[in-house]
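Take a look at this single chain, the form predicted alone, given in structure tokens.
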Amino acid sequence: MSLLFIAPDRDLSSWESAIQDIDPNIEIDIWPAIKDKERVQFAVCWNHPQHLLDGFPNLKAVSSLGAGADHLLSDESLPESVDICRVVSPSLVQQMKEYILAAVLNIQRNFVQYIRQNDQRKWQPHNHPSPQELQVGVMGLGELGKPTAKQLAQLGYEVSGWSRSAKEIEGVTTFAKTEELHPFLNNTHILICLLPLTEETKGILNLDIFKQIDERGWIINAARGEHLVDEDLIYALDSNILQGAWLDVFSEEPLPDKHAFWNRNNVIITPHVASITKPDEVADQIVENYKRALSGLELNHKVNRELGY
């Protein structure tokens, strides 16, 4: 039986080494070099080609290479009989906390403006608010959102959080469900999206949302590109409904050269680097779930297809 890796345009040699360091007896295939499709019973994927996984007749389970599983859930050809799981790593949480804090600090202290001023050799100080004067809203209070919101609150920011179900977080004012979205957004200066991508959250960062936050507002999206309606963001920025956007994820990656986000002073772009899975940290999880799948046991970190995470 074999374990298959599918991650186009990625060097997977470090993943292969990490798996074999744990169990050298595991047979590994790396797509598209597959010895025997019938031997594949477990696949590990990231942005795999759609309508590929139904070509493995004995596939029992598939794991995401990262914390998100929407790329698997959106593949309509993936048989219902195939279980889906994901990896969970403390490093992913820490990296996300660092990324969001860096973005918030850069926005708060006007570093974005200062960097732009460097290009013009322009010396111009700007006043900046204290953390207590900034209302930060975190959309999504799961394994990434909850610790991120908690860290910001501990640093003195006024933090609110919104999620699908009610949560309690020390120092954070929490809201839940659609009916509490408007009061959550009220007076928000920095809106952070860390939601899972589901049918309900797709396109949630739209013009209606932008109009409800503070006119000096920024959005930070480090969840999924499909959360954002690109055209609505461009309109909001051009109409001064928003002051700026800090984006790590996009509907199409890499971001096309001619996309309207490029060369805009009020859009900061990073190439999907907020939280990167490290092979040596999660290889043991992949091996464990591979063996569980072969034995017919319940997978760890199993994804609920109905909830979308």
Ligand code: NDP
The other form holds:
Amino acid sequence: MSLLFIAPDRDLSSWESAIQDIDPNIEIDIWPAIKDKERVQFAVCWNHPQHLLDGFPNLKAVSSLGAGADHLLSDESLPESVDICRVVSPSLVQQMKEYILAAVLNIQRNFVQYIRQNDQRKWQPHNHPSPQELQVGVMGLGELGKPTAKQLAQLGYEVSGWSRSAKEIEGVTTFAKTEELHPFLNNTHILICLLPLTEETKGILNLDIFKQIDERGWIINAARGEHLVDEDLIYALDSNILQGAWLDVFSEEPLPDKHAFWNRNNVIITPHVASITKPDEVADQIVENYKRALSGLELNHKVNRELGY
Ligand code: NDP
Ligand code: OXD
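Show the form predicted together with the named molecule, please, because up to now only the form predicted alone has appeared in this conversation.
Zooming out: every chain and molecule, the one shown earlier first.
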């Protein structure tokens, strides 16, 4: 039986060795070099070519190489009988906490402006709010959003959080469902998106939402590019509805040269690096799920196809 990796834009050599360090008996294929399609029972994918996964008659389960599984769920050719799982790891959580904290601190302390001022040799101090004066709203309170919100609250920020089901998080004012989106957004100065990409959340970062947060607020999107309506962001920035945007993810990656987000003083761009899956940190859970799939056991971190995450 074989475990197949499909990730066209990644160097997979360290994945192969990380898996074999745990169990040297696992047979590994790396797409497109597949020895025997019939032997493939488990696949690990990142941005696989769509319609590729229906060509494996004995495929039992597919794991995302990362935390998000939207790239798998959007492949309509993936048979219903194939279970989907994703990776969840303390390292992904830690990296996301660092990324969001860095962005929030840079915004709060005006470092974005100071870095731009450096280019002009301009000595111009700006007032900055204290954490207690800054309302930070976290959309998505899952594996990544919940610890991120909690950390910000522990550091003194006024934190609110929004999710599908109701939550209780120490120090965080929580809201749930569409009905509570408006009160959640009210007074938010920095809006952070850590939602999965689903039919319901696609395009959620739009003009209507931007108008509901604090005047001259910021958005941070470290979830998926398709959460954001790009034209609405440009309009909101140009109309002073928003002060700035900190973006790690984009509808098209790499962000095309001609995209309007480049070269704007008030858009910070990072190349999808908020939280990176490291092979040696998650190989054990991939091996565990591979073995579970082969034995017909329930997968860990299984994705709910109906909910879309
Ligand atoms: P989880 O599935 O653990 O959490 C998702 C959260 O979003 C849950 O709290 C869920 O609510 C909430 N949610 C889902 N749908 C809705 C909705 N319609 N309305 C309100 N809340 C909703 O995901 P993770 O925290 O692990 O990851 C989140 C996303 O971050 C990933 O899907 C991925 O796209 C992105 N990501 C980006 C990375 C990067 O490097 N930029 C790295 C890793 C992940 P409930 O709790 O009620 O289920
Ligand atoms: C992920 C990502 O989902 O890297 O893990 O975006």
